[in-house]
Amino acid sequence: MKIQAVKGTRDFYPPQMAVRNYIQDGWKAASKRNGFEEYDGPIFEYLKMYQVKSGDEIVEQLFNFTDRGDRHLAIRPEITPTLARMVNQQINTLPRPIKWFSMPRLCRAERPQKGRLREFFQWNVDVIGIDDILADAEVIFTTIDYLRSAGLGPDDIKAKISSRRMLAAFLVGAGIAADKLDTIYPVLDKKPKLPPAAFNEMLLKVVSDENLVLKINDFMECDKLSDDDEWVDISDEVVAAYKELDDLFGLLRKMGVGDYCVYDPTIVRGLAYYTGPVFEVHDVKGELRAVCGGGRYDNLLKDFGGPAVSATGMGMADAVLEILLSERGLIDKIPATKSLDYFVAYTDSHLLQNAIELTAKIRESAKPDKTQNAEFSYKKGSFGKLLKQASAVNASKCIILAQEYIDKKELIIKDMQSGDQQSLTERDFLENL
C-alpha cells in the first residue's frame, strides 16, 4: 500500500530543508540582534490553556485528545498561551523586559489552502513586563529588520498598523456597551475580505443601528491618522490612544522603518485579548494572506493566574512567507543543501583506507570557530569522475590520492572555484589546516 503524506502538512527533502533553515536562520539572527532570547516548550498542553486564551470554539481548530490518564490535552496551535504559562511560573525571579522568541512547529484543523497548512513554523517574538509604547516599537522593529534583510523593500510589504484601544474607545463613544465589543471585533476583522454591502449587512446584526454603522464606516475608512478628523475629540481615552498611535509612528521614524507603516484602521485582530496597538505586515500587491500579525495583550497573564503584567508580540509562520520570498526571487539563490570544504578520492582501491584515515583526521581538526566538513568518495575512479563527485557535492577542496601518494605522500589538491592545483605531502596539509 502507497501512504502519502497527511494534507496540509510537507516533506523536507534536502532542498526544501535548505529554504526551511534559510528562513528559521534568518529568523533567529534577527531576534537575536534585537536582544531576544529562545525559548520552546512541549508540543502539547492542556486544552484548557487554548480555550482560556480563544474560547471554546477554538476546540474545532485543533487536534486534540483524551490520554490515558483521562487528561484533555491538544497539539499545540500557537505558543503564546505556552509563554503566559512559562513566565507566570517564574513571574518573580525573571528580569524585565522579558524579551523571548521561538520557532516552534505548530498544528491547526483546518481547512489547507494557499498560505495555510496544517503544520508550520512560527517565529514568535515577544516583550513582556514594559507598559510603554517603546516595547510595540520594538516588536514591529524586528519584525521588519527581518523582513528587510531577506530582501523585502518598503515597496514589497507594508505593515499596517491601528489600535485596538482606540477602536474601543471609539466604539464606546459612539454608544456601544463595552461588554458588546468582543461580539463586534470578529465581524470589524473580515471588513477588507467582504464586498461593502455583505460587510455592512453583517455589522448591522451586531449594532442594530444603520448610522453607528455608518459611522463605524467612516472610522475604519480614514487611510491616515489625523488630529483633525472629528472622531478623535470623541473622549478622552480616544484622545489618549490616539497620542500613543501616534508616538508609535514616530518611534517607527526614528528606528529608519518608516516607509514600511502605514496605519489601516482596518486591521482589527478578532481575538478578543488584544488591548493596544495591533498590526499586520502584508504583501503590497494584496495578493497573499498577512504575512504576520501582532499587538498588545496586557490581559494574557492575568487570564493564565498570573499578575496584571504588560505584553507585546508578533508571529509570523513560514507558509505565506515562503510564497511572497519565491515569488520575488528572493530564495532562487539559496546555497546548495551539502556543502563541503574537502572531497578526498582516490584512483586506487587499496588507497581507500588511506582516504578514510586522512577524511577522519580533517574532521578532527575542526574548531567551534571553524568546522572542517570532508567526505570521502566510496569508490575510485579516474581525475575527472572524481572532480565530477566532488562538484556534485559541492565540494571547495577535493582531495585525490594517486600514483603520488603512493610515491611521495604527496596529495594533489584541486580548488574547485578557480581550478588551480597543488602537490603538498599530507603532513604538510595537516598542519596547515
The other form holds:
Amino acid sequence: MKIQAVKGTRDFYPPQMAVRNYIQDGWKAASKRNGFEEYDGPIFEYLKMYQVKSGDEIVEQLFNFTDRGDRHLAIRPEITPTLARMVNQQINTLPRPIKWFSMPRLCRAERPQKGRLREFFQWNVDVIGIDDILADAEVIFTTIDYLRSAGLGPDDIKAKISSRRMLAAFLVGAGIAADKLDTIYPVLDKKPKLPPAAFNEMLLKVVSDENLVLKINDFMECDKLSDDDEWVDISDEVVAAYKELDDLFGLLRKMGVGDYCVYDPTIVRGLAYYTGPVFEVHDVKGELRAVCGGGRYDNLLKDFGGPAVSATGMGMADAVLEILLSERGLIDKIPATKSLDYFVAYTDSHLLQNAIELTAKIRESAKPDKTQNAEFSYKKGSFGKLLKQASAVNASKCIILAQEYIDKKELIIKDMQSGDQQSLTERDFLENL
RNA sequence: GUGGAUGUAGCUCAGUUGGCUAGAGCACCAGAUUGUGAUUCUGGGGGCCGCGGGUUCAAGUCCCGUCUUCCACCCCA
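In place of the form predicted on its own, the structure of the form predicted together with the RNA is requested.
Following is the full complex, with the preceding chain placed first.
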C-alpha cells in the first residue's frame, strides 16, 4: 500500500533540511545577538486554552482530539498561549525583563495556499514585563536584524508600523463607543485588500455614519506620521499615543534600521488583543502575504489567569520567508550537499583495515569546538573508483594509503580542489589534526 | 467551508482523431579505468499513467467520483 504525505505537510529531505536549518540557525543567531533566551513547550495543550481569546470558531481551524483520559486537546496553532501559561506559572521568580524566543512547529487545519501550510515553523520573540516603547523597538529591531542578516535590504522589505492604541484613541475621540472597537478592527484590517467603495460600504455597516467613514478614511490614508495632522489633537490619549509612536520611530532610526520602517495606519491586525504599537513586515513589491507580524499585547497574561503584566512580541513563519528568500536568490548558496573533510582511500584492498582504523582516529580527534568528519568506502572497489567516490561526497581532502604506507607509514594527502599531493607520516598527520 | 486548475519514472516533461511491449533529458547504479577523481562513452535498474468506477472490441488519452498538489476566496493567531 502506497501512503502519501498528509495534505499541507512537507517532507524535509537533506537538501530541504539544509534550507530549514539555514533559516532556523539565522533565527537563533539573531535572537541570541539581541539577548533573547530560548524556550519551548509541549506540542499539544488543552483545547480550551485556544478558546480563551478566540472563541469556539477557532476549534474548526485547529487539529484537536480527545485522549484516552477524555481530555480535550489540540496541537498548538501558536505558542503565545503556552508562553503566557509558562510565564504566569513562574511570574514571581522570573527576573525581568523576560526576553524569550522560540521556534515552535505549529499546525493549523486550514486550506493550504501560497505561503500557508498546515504544518510550519514560526520564530517567536517576546519581551514580557516591560511597559516601555524600548521593548517594542527591540522586538522590531531584532526582526529586522535577522532579515537584514539573511540578505534582505530596505528595497526588499519594509516594516509597516502603526499603533493600535492610537487607532483606538482616534476612533473613540471621533465618537465611536469603546465597546464597538472590536467589531471595527477586522473591517479596518481589510482596507488594503478591498476596493474603496466596497470598504466604505462595509465600514458604514459597523459605524453607521457617513461622516465617520470619511474621517476614518482620512486617518488611514495618511502615510506620514506628523503632529500637524488635524486628528492628532482629538484627545490627550491620541497625543500620548502619537508621541509614543513617534518615539518608536526615533529609536528605530537610532538603531540604524530607519530605512526599513514606515508608518502605515492600515496595519490593524484582526486580533483583538493588541494594545499598543503593531507591525507587519511585507515584501516591498507587495506580492506575498506578510512575512511576520506582531505588537504589544498588555492584557494577555491577565486573560490567562495571571497578573497584569505588559508584553510585546512578534511571530514569523518559515513559509513566506522561504519563498521570499528564494525569489531573491538568497538560499541558492546554501551547501545542500554533504561535505567531508577527509575521505580515506587505499590502493590495495588489503589496506582496508588500516583505512578503517585511520578514519576512526581522525573522528576521535574531533573536538566540540573543532568538528571534522571522515569517511571510508563501504565498497571494496579499485583505487580509481574510490577517488571517484571521494569526489562524489564532496571531500576536501583524500588520504591515500599506498605502498608508502606499507613501507614507511607514510600517507599521501591529496587536495581534491587543486589536485596537489603531499606525503606525511601517519604520526605527524594525526598530531597536527 | 467555496471556486478554478492539476496529476505519466526520484525530478522536468513528451505521448497524434482512443489503437502494437508507455518514451526522452536529468538523476541513480554498473562497466570502459587494478596508483589518481569531478567532463566522456557504453550498459542497466526503475512506471498500479494518483486512486476507484463507467463508456468502448480497445482507455495514459473520453465520462463520473475521490484524493493530492497549486491558485484565489473565507479566515489569518
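Residue numbers count along the first chain shown, from 1. Please read all numbers here as calculations on a predicted model, not as lab measurements. For the two forms, the rigid core is made up of the largest set of C-alpha atoms that agree within 1.5 Å on superposition.
After superposing the rigid core, the C-alpha of Phe383 moves by 2 Å or more between the two forms. Once both forms are overlaid on the rigid core, the distance between the two CA positions of Pro14 between the two forms is under 2 angstroms.
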